[in-house]
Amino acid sequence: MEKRNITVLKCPVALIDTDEALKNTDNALKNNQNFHIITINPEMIMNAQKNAEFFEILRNSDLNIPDGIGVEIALKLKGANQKRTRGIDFSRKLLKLASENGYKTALVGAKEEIIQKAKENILNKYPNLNVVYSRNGYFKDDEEIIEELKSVEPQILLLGLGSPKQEEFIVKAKKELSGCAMIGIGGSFDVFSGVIKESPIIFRKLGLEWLYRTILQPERFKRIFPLLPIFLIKCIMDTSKD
């Protein structure tokens, strides 16, 4: 199957299955080749309608799969049935490729103690993988952290460092690295470790994992309301066509 984009709200959101994506991804890692993923969801889409920088990045990304179901719903407004796919659960499918095909593993993000803690459950998990560099994301110079990344050569980079830091320097390393699957995962170190407990599958089922995010880091209430009714709102509105 062959990946076809359409966009919302001018972002490109690929019409591609979790499967057909996964095999995207190990085609390009048998070339050699980088390959920028974004798990798009209606906060970046929202942010790139004001940051003309971070809408480049999305429309200059290789995959921009559809994540949260706000896109989900924005894609059946313009005539397309695409399921969402979780962040989450496609770093978890892209861990077990790197387990299976022997790819040199990455994992950069959150706090220190949380991201030994999620290494050390990711390796209980996946025994066979070969994870090569794994630092907390408390850094300020991209360019000390991406030569450290250049001398191991990681083929899968997780990087856990909140929109859109992750996809910025996801673009700068992109340029210094080869043969590279990177992807930004946002807070799933902290499921990994165990710190967060991953929502439930009623919530997942229905699509209402921000809710239960939300329940239990109420802060994030701010950032979600009024972002998601005025997002819907616009792909309301949005009259372009594809």
Second form
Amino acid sequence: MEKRNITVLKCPVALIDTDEALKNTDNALKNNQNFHIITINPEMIMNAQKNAEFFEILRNSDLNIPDGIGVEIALKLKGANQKRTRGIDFSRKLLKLASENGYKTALVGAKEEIIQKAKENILNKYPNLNVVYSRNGYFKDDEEIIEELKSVEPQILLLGLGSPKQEEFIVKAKKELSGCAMIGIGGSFDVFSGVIKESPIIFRKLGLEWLYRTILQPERFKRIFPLLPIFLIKCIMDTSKD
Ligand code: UDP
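Next up, the form predicted together with ligand UDP in place of the form predicted alone?
Below: every chain and molecule of the assembly, starting with the one above.
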């Protein structure tokens, strides 16, 4: 099915659920196309309001899947009923897809011990997954890593560098790789490693995982907390039509 985009504060968001998004990704892979997926959240949309380069990245990616309760509410304000897909859930689905289809997979991001442990846990869960490359996310030279990736020709790249670093990397990688679905997964490797606990299901159901994460990582508080109300006020005041 063709995706339909709506804009939230001028940033495109696809009206698409998890399964359709996965199908679109699989189609791109079957057609040997590069495919940049963003699980777009209020923090990214707010960043795009002041960072023109990041705004362009959000406009030029292949699929912006709605993530975060804030985006779900923003879509409702525009009359669209679309449930969000959590980034970490989508990356799990991608890993499953990769393991079922033999797609070559690269895992890049997080600290060294974290990515090692995350890889181990991922391989325990998906023993058939073909991990062709993995490394931590602390490097200086993007080009060097892109060259290494080029030589192993991944078809799925999970990149956990945090935003906007991961999206900027993907824009560069997209020019060099082919037939690769690429997605920034923020701190998901920390969760896959078991070091950071995933928010309990009740928080997830209520769309309050951001609150749970802020309690656990208070350093996030200043960054995240005021953002959601400001984002929502901006969305309410935004009268632009699609
Ligand atoms: N990270 C990295 N390289 C860097 C900076 C950060 O690999 O240069 C990793 C960091 O270890 C963490 C993730 O990127 O695993 C960022 O997590 P955060 O929770 O900030 O991202 P979010 O989920 O909020 O996008």
